[in-house]
Structure formats: structure tokens, C-alpha cells
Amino acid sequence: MKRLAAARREVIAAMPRIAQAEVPLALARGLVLAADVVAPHPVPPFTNSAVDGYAVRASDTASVPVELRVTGDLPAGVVSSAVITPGTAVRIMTGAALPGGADAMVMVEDTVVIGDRVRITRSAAPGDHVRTAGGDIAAGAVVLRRGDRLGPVHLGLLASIGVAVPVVSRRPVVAVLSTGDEIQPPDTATLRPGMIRDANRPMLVGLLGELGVEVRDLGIVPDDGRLLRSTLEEAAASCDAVVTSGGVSMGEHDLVKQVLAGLGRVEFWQVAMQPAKPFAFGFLGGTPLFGLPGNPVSSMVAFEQFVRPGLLAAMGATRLFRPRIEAALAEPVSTTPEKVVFLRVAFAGPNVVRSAGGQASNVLSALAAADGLAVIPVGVGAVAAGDRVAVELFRADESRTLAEATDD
């Protein structure tokens, strides 16, 4: 069997890079920057007020209460040529440029208006409630790095420096299909004996959508070699990657193996992991193919360990894997020491996890109830209650590089 870390490295190293494109911010969420982004100007671009209140000379407020003459009213978006002189103040709104001569702001809550004067009831120190030009980002600073994947906050950051069309890896197109005569659509009202509904495909479509790729849902392909072959050939010709579920184990009737063997350079692996030991990876022409196991939990775990990091690597991302934390197991468990074992766990308290339910590879309900996967490494056959384990948080964005994920 292949070690999990070695199998992941092989997949990631083999993935072809997705081409670059210029994409508007509105369409860039989830994509990966193809070049560093440098701020063309400081942020904020000018020194401004962080509060509604009065721009003052801090020295005028050293002894309070004190009354200052109000010489103007400055809304946001207006730049005044007025200069604060001793004994004066200007009423100013949040975000408005600080007038000359002012070095502090007094919040409106700390003032009382008396005709054309304002009584200051709290002293201000230089810099109070003032946002200086470049206080967030200096002109010329590297704001985001090549390989960063863009989330909503990154989009706002790019907008703040005028980068409306970032250079990114274009959005990959990924085909998804389920295989098997026993697999029926989710809306099947009554299942015939021996039939099951397709849980894998909706789950995989959701995982791919979360990753930010464009999904081509090819539905369910029955155990028909000619139809499966033509479906895979068409998918490989029009997509950046193909993901299948089912038909990659050691059974004689696993048709996917037979078809793939005649189509491209595809290897069928047994990976030292549980669940998801059977796995296929290779190329149909130049298009990567991921053959995931048919059991739904195995399919999800294989996606997390191979498909997700593989696609992120193809997009040029530097962080490929979900974050891991350390937590104590609330109960003892026995595992298979020859494999990396992924246990579905839920938080039972601060840094304490418990089993989320049944651990068989078909028990999807426990995966739905889980907060993460407790990772029991090779060589560990038993974990006592209270022992600390790594927990992979599969509901969190990726944070680990390939170099940080070589311990399995």
C-alpha cells in the first residue's frame, strides 16, 4: 500500500497548472492570485477622522472643561483648506479628511454645543481617533502574495487599492459523475430492492462548489462500458479534471477500472488510510482523473486528501490543506496501526472531541454531525481517553502547505 503522504505528493506534483486570466472582482472569489499585488497608494489615502466629533489641537484640551470656537462643519468627501488655530475646532464626520493644524479628534459624546462654541469635557492626546495616511497599507507594500486564494475580505482589500481586475488562475472546470447500476437519482420516491440513492454526487458537487470551481454534473452512468467510455472521453476533452465515484475497488464488477485501463494512464492504488483505501488517479489524455470510492464517507475523505489539494495546486495555491488543531479524545478508541485512520468527531468542550457516531465508511450521518476528522497516524493502534490527537477541521478554509502536511 502507498503511504498517504507519498500518494498526496504524487498527485500534487502531477497536476498541470491552470492558465492565468484577468477576472473582475465580482467573479474572483475562490480563485488564486497569479502574481503579487502591490499597493499603488497608501491606505487610507489621506489622514482622516475615525469618529464623529471635533478636530482639535490636543494642547487646547489639556485642561477640561474648555470651550473652543467652532469655525466649520466638515462632512466626509469634502476637503477643507481651513486650518485649526489655537482656541478653535471644526466639527467633522467619520472619514472626513483632518483639517490642517489638527492633531486629534474629540468624540461628539465628549462635547456640549453652546451656540457657536463647543465645550470639551475630556482631554485628547495627539493622534486620538485619527487614522493616518498609510496607517493600514503603505504605498508600495505587497498586499497579497502569488498563491493566495481570494476570499470575500481579500476582494474588499483589492478594491481598496483600486485592483478591480486581478490576475488569477482561471476558474477550473471539473466534471463529476457517479457510476453503478444500483445508483438511483436522489428524487427516487421508492427504491427497488438492491438500489440506493446517489449521495456521493450531490456531496461532491457541493464540495467542488465550496472550492470555487465550475462544476459539470454528468449525472449517473450505469454499468455500461460503452456509455461510460464515451462519457469519460467527452468529459476529459472539455474539462480540466474529472471526478468519479464508485468502481475503483478490487471487485470483478468494478467496471470503471476496466474502462479506464483502456482509456488513459490511470493507476489504481491502495492507500494506507481508513476510510478511502481504494483510489484511482491518472490522466485521460492530459486531463487528471480522480477515481473515488463508492462509500460516501470514503468518497469525502478521499476528496479532502487528494482532490481538493490537487485542484488547489493546479490553481497555483500555496496553502492546500485544511487546518489542524490538537484536542483530547473524550473516549478511548482502537484503530488499525497499518493505516492513517480518520475518525469523525464533534467538539464536546474546549479542545475536547468525541465520536460523532458510527465510524463505518457508509455512515454519512456521523459525518454530517462532525466538526472534523481526528487523525490517528500509522503505528498507533489505540488511543486512550484524554490523549491528544490532531483534528482536521473540514469546515475551515485551507491553511497548511504541502511541506506542513507530510506527517501521515
The other form holds:
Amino acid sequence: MKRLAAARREVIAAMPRIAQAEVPLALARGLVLAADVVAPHPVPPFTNSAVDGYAVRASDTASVPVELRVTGDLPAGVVSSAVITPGTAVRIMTGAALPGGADAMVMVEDTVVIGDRVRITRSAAPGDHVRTAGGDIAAGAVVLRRGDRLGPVHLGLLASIGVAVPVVSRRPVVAVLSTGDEIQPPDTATLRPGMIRDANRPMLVGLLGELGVEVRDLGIVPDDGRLLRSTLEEAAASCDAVVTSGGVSMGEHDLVKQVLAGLGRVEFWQVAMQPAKPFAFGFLGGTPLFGLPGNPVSSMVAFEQFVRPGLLAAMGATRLFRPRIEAALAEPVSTTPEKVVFLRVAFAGPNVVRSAGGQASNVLSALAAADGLAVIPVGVGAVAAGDRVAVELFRADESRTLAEATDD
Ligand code: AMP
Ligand code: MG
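Previous: the form predicted on its own; requested now: the form predicted together with adenosine monophosphate:
First the chain shown before, then all remaining chains and molecules of the complex.
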């Protein structure tokens, strides 16, 4: 059996790189930068006020209260050539450029207007409530690096320095299909005996969507060698990667395995992991193919361990793996020491996890209730209650109800 780490490394090393493209920010979420980004100008671009209030010379406010003559009014976007002289102040709004001569801001809350004068009730030190040009980003600084994946905040950061069309890896197109004579569309009204609904395809489409690739949903393909072959050939010719579910284990009707063996360079691995021991990886032409096992939990775990990092590597991402935290396992478990075991766990408290339900590879309900996968490494056969384990988080979305939210 192949160790998971070795299998993962092999997949990542074999992934062909996706070509570069210039993509507008509005379409760039989830894509990976193909080059370092350098700030062409400082941010903020000019020294400005962090508050609504009065621009002053700090030395004028050394003893308070003090009255200063107000010589102007600066809304955001307006720049004044006036210079603040001793004994004067300019009323300015948050974001307006600090006028010459001023070295501090007094918040409007610490002032009283008296005709054309303002009484300052709190002393200001030089630099108070002032945002210096370049205080966030210096001109010429590397803002983001090649290999960084663009989340919403990164898009804002790029916009702030005028990089409206970053150079990224083009969005990959990934085909997904389910196999199996027993697999029926989710909207099947009444299941005939022996049939089950296709749980994997909606899940895989969702996982691919979350990753930010363009999904080509090829539906359900029955266990028919000819049909499977033509579908896979067509998918490989038109997509950057193909993901299949089912048909890669030891059964006679595990046709994905047979068809692939006849078509291209494909390897079938028994990976030392549970769930998701059977897994196929290879190439049809130059297109990578991931043959995931049919049991839904196995399919999801194999996606997380191979497809997600593999596609991120193809996009040129530096960071390939989900975050892991350490948490105490609330109850004891025994696992097979020959394999790395991924337990479906949910938070039971801060840094405490418990089993999220049944741990068999068909039990999707427990995976749905889980916040993460506790990773019990090869060589470990038992974990005692309270022992710390690594937990790989696969849900970045909300995990706490209003009742569970803390009083921040
Ligand atoms: P296979 O990998 O094709 O041998 O399938 C293993 C198990 O997963 C069998 O019990 C299948 O019925 C089930 N299975 C296969 N594909 C799916 C799917 N798309 N949705 C839900 N269960 C599936
Ligand atoms: Mg099958």
C-alpha cells in the first residue's frame, strides 16, 4: 500500500501547470497570482486624517483648553494649498489630505465651535489621528507574491494599488461525473429496488465550486465500458482535469478502472488511508484524471487529499493544504495503525472535538455534521479521551449558532 504523503506528492508533482491570463478583479476571486505584485505608489497615497475634526499644530494644543481660528473646511477629496500657521486650525473630514503645517488631528468630539473659532479641549501629540503616506504600503513594496490565492481581501488590496487586471493562472475547467448502474439522479421520485441517489456529484460540484474552478457536470454514466470510454475521452479533450466517482475498487463492475487502464497512463493505488483506500490517478492524453471511490465519505476525503491540492498546484498556488489545528478528542477511539485514519469530528468546545457520528465510509450524515477531519496517523492504533489530535478544517463557513456566539 502507498503512503498518503507519497501519493499526494506524486499527484502534485505530476499536475500540468495552467496557463497564465490577465483577469479583471471582478472575475479573479479564487485564482492564483502568476507573478509578484509590487505597489507602484504608496498607500495611503497621501497623508490624511483618520478622523473628522481639526487639523492643528500639536504644539498649539500643549495646554488646553485653547481656542484656534478656523481658516478652512476640507471634505474628503478636496486638497488645500493653505498652510496652517500658529494659532489656526482647518476643519477636515476623514480621508482628506492633511494641510501643510499641520502635524496632528483633534477629533471633533474634543472640540467646541465658537463662531469662527474652535475650542480644543484635549491636547494632541504630533501624529495623532494622522495616516501617513505609505504607512500601510510603501511604494515599491511587494504586496502579494506569485502563488498567493486571491480572496476577497486580496482583491481589495490589489484595487487599492491600481492593479485592476492581475496576472493569474486561468480558471481551470474541470469535468465531473458519477458512475454506476445503481446511481440515479437526485430528483428521482421513487427509487427502484437496488437503486440509490447520486450524492457524490452534487457534493463534488460544490467542492469544485468552492475551490473556484469552472465545473463541467457530465452527469451519471452507467457501468457501460463503451459509454464510459467515449465520455472520458471527450471530457479529457475539452477540460483541464477530470474527476470521476465510483468504479475504482476491486469489483468486476469497477469499469472506470478497466476503461482507464485501456486508455492512458493511469495508476491504481491502494493508499494507506481510511476512508478512501482505492484511488486512481493518471492521464488521458495530457489531462489529469482523478478516479475517486464511490462511497460518499471516501469520495469527499479523496477530493480533499488529492483533487483540491492537485488543482491548486496546477494553478501555481504556494499553499495547498487546508489548515490544521490541534484539539483534544473528547472520547477514546481505536483505529487501524496501518493507515492514516480521518475521523469526522465536530467541535464540542474550544479546541475539543468529538465524533460527528458513524465513521463508516457511506455515512454522509456524519460528514455533514462535521467541522473537520481528525487525523490519526499511521502507527497509531488508539487515542485516549483527552489526547490531542490534529484536526484538518474543511469548513470555512459558519459553525456557531447565535446562542453559541461569545459576548465579544
Ligand atoms: P464503487 O466505488 O463504484 O464500488 O461504489 C462504492 C459504494 O459507493 C457503493 O455502495 C455505491 O453504490 C456507492 N456509490 C457509488 N457512487 C455513488 C454516488 N455517486 N453517490 C452515492 N453513492 C455512490
Ligand atoms: Mg460502482
